[in-house]
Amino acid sequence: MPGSAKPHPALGVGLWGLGRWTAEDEARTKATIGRAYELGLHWFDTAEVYGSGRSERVLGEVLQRAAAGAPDAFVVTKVSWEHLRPAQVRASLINSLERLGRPSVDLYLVHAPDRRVPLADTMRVLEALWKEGKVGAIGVSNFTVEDLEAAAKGLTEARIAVNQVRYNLFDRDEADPVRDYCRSHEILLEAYTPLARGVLHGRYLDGKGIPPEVRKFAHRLFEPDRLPGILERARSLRALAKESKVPLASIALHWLAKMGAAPVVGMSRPEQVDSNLTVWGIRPSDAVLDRADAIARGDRA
C-alpha cells in the first residue's frame, strides 16, 4: 500500500459495534480477535466511536497479550467526524493509541467528512502525525471524489492510501462513483458490509425475520421498496453458488477482490473467523463472478 510501512492485507476483521455489550459478549469478542490473529488474519479495523472507545481497548488488550505485542498486526482506527478540527485530531489519535496500547497505528482514517471543517485543515494535521511516525499511512472513509480532491490539497508529502466505503454486490452507490478515481490515484478501496449484513452469507433467504438491530444499520438494504428484489436476486446468487459448487460468501468476497477492493468483514464469534477464512480460501472462476455481477444488477440477459 502506497505510503505505508506494511503491505495492506487482503481480508480484514471489522470490529464495528464490538466491545459494547455484556461481559460475556466482550469475552467472546476477545476470543474472536485472538482466533483471527492466531490463524493469520492480522488486519483489524476499529474506530474511536465503536463502543465509545471500548472496541479499541478490547483489541489492544488482546494484541498486547500476543507474542511481543503482535507487531505484525495491521491495526486500523478512525478519527470521528466530530473531531476533525486540527486540535481535536491529535487528541483523538493520542487517546486511541492509549486505548490500543500501541505507539502507532498502521492506518488512520477520517471516519467521514464534516462539512463544517475544511478537509485540508484536517489532512495537514494527519500529515504531521504521519511524519512523527504515529501513523503508518493516512486514509479516509465514506469520501466522494470531491472530498478526496479537497483532502489531497492539504497534503504535501503524504498521500491518501485508502478510501473505505460501503460496498457489496447489492450496494454500490458509494463505491461506483469513486472507483475509477481511486484506481487512477493508487488509492485502495476498502469495502465494509461486504456480505450485505449477512444476506450474502445466505441469511434471511428462507423467510427468517431480519432483527431490528440489523435493519437499523443496514443503510437502505432492507427498506420495503428494495428488500423483495434483493432477496430474490440473493436466492438466484445462492443457486449460482450451488451450481458452481462454491459458497455464496466466496462469490461475494472474491467479486469485491476482482473489483479491486479489500473486504473487511464483521466477525463477533471465533467460529465466524474459521468460516470466513474457509470461504475466502475458495476462489470462484471469473465467469462465475461475472454472472454474479449480472444477477446482482438484475440483468436477466
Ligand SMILES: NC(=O)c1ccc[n+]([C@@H]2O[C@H](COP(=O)([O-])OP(=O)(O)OC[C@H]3O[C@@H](n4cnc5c(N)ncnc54)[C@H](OP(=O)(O)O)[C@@H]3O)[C@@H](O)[C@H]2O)c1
Contents of the next structure:
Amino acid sequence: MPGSAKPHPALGVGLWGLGRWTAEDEARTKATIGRAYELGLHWFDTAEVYGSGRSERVLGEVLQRAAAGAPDAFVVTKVSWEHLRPAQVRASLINSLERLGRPSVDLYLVHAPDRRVPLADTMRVLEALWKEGKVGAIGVSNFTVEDLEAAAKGLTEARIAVNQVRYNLFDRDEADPVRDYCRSHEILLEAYTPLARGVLHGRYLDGKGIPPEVRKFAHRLFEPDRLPGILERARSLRALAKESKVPLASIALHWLAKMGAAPVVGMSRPEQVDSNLTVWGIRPSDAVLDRADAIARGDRA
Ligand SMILES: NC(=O)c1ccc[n+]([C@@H]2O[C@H](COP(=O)([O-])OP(=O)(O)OC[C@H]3O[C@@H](n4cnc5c(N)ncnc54)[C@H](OP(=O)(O)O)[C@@H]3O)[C@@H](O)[C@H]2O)c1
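Please give the other form, namely the form predicted together with the named molecule, since only the form predicted alone has been shown so far.
Let us now look at the entire complex, which starts with that chain.
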C-alpha cells in the first residue's frame, strides 16, 4: 500500500512565526515544540518557505531529540508556490526531508497554486512521491473549488486528503463554499489563522495596538475598513464567552470543529501550548456556538 496515512489529529501547532524570530525566539520555539510533543499535541505544521527552511530545521532538531525520533509525530510541510513545476517538486521535498531529518512526511501540501503551472502536472509528481512512501498523504492549501477539481485530474490512485485554508469566525465567506465541496468529497479542511491572530484569544480588544508583524500576511483581517467591525464583534463574542463561562478561544476553536474543520493554531511559547490544550478541552454547547456564529456574521445577539 503506497503512502502510510496516519489518522489526522484534531488540533495542530503552526510554526509559521519562526521566520521572523531571533535566536532567543528560536530557543523558545524549540521549547514550545517540545512541550506540545510531550503533552500529546503531535500535529506540527511547517513549510519550506517558513523562515526559508528554518522552521523545518528547528522542528526536525526537536523531534530528532525525542525518543526514537518521534515516529508518532504528525509532520506536515508544504512545497512553495514557486516550486510547482514537476522537476522542482521532488527537489523541494528532498530538501525538506533533509531539514526535518525524517525519511518521510505524514502530509505534503501544495502551499498555494501557481497560475503558470497546470495543477495536474504538480499532482502527478506528488502521487509518485506518495507511491514511494516519502509522503503519507497528499494535500493542498489555499485552493478554490476550481483548483481542487483541476488538481484531482492529475491523480489516479492517490486522492487529495486535505485542503488547508484561512478559516475563522471572521474569515469565512471565501472558505464556506470550499468547505462544502471538501465535505462532499471527503477532503479534510484544515483551518489556518483560527484565532484571527490572537483576537479570538481576547487580544487587542481593550485598545492595545496590533504590532506590524501580527498584521503581516493577515489578509484583510486588520484593514482599516474591517477592523472596527471585527473588534466590535469580538467584544460581543467575549461577552458571550463570559456569560457562558467558557473561554473565548474555546468558542473559536470548537466553532471550527463544528464546521468540520481541524484548526492549526500558531503557538510561539510553551505556556500557549498548555493554555490552548485547556481551551480545546472545554467544549461550549451547540447553543453557544450557534449564537457565536450569529454574532460573528453581524446579526444581533
Ligand atoms: N497555508 C497557508 O497559506 C498558511 C497561512 C497562514 C498560516 N498558516 C499556518 O497556520 C498557523 C496558524 O495561523 P496564524 O499564525 O496566522 O494565526 P492564529 O493561529 O490565528 O494566531 C496565532 C497567534 O495567536 C497567539 N496565540 C496563540 N495561542 C495563544 C494563547 N494561548 N494565548 C494568547 N495568544 C495566543 C500567538 O501570538 P504571539 O505569537 O504573538 O504570542 C500566535 O502567534 C501558522 O503558524 C501556519 O502554520 C498557513
